[in-house]
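Next up is one chain by itself, shown in structure tokens, the form predicted alone.
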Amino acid sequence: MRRLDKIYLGTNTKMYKSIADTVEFLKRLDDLTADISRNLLELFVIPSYTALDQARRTVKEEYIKLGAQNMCWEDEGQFTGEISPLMLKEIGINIIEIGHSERRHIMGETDEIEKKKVSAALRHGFTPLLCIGETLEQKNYKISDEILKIQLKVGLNEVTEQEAKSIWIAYEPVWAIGVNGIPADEGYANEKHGIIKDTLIAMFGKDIGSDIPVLYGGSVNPQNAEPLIKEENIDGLFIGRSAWQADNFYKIIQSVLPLFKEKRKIF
């Protein structure tokens, strides 16, 4: 089965639920989504730090994979307030989310030091998720597409074709984030996963390339997730508040994926 036969739902939690909440959610999301073929759904949440240990003991990984919303790009060292790819595989973590708009925005970071977490991340056998996006600045310069392909080519500049089967990418323009973002309407997001993975192609082939999962991000909710989905370059949905429910994330999840199955034929 090829990757892209598979719906990839996800949400990261950002920095609101305590250890407890997150047991809850979890144990709540592995029960309503029981009975959905992982054949189908590839199901994962990013939650913060102090609820990774939990969060594992609690969710099997074939069911629910775990990520962490940030991570180091040296093993060990004087970074202090920083963690380690070796400490998150104790864990046993799955994911790596990398270059996450508030990081680069807020935290200050760059797309070279997204390589070089990308590059750890791949080195310790962890998926990396790559986020991309604009800001509303480069949007109405009409600068989109140039920024989607520098923030790809340089945060997967080492990146080998083998090691490329195992990257993801979330592309979530600046603007559509948080409490007071402005979603992308299903065409221009459309638009943009396609130079995405045009870009992909481009540096990895055509059969690696146009396998890498390519997820929309940016204020998804239950009234856009479905014309979303519907989109042929839409691979999935990275969600953020509407999905910090359990029972909310389900009714997103029962919504879109007979659609992806109609979308990719899949009977």
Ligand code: 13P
Contents of the next structure:
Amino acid sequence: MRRLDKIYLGTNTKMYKSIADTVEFLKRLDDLTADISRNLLELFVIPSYTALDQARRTVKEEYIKLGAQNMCWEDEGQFTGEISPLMLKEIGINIIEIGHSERRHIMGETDEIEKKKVSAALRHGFTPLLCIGETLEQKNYKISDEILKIQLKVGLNEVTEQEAKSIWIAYEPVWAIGVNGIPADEGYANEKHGIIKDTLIAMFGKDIGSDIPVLYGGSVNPQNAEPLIKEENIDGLFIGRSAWQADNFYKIIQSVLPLFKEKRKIF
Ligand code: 13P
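Next up, the form predicted in complex with the ligand, please; the one we just looked at was the form predicted alone.
Once more the chain from above appears, this time first in line as the rest of the complex follows.
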């Protein structure tokens, strides 16, 4: 089965939900989505560190994969305030979100740092979810494609073809994210996903490169989720605000699933 025969739908809860909020959210999401075949849907939630342990006890990974919002590249050492891959492994999480725009632009992370985190995540058997995207300034200079290629070529520099089989990418234009974000229109997002896919194919070959899921994120909402998912190059959605209520997230899931099946001709 190709990896892209599934739709990838997930949320990053950023620094919003407490442990209790996360558990309540996951229980509700788990109940609502229990009947959806996981052959068709890869559902994931990326809560705050403090909620991860309880989150893992709340839902089974066959139904909802869990991720960490960040991770140190070293296993142990003098890294005050950092969380090691071994600590995350102990909890039993699946995904490591790497290079979210808030990590790059508020915390000052660079492509070289993301590269080390991608390699560490792979070494420990996690799925790295590498987030990339251009700023508004870069978009205005018309260098978005170059920026995306640099972020991929540096971030995935040490990844082998074999390892590339477990990578996910999220395209999250910086200008589209958060309360002040303007969502990318579906045509623009599809075009950039095309650039990302071409770059992945150039790096890992046609078979492996074209099978890497590329998710769109940045002000996804109940209105734009459908047109986005109809686009050929958009394999899933990485949602913030519009998914933080389980019932709202479920409505988006329900609305895009049939469109995804139609697109991939799955009956
Ligand atoms: P919003 O959907 O709230 O813009 O956030 C997207 C995001 O940052 C997902 O990682």
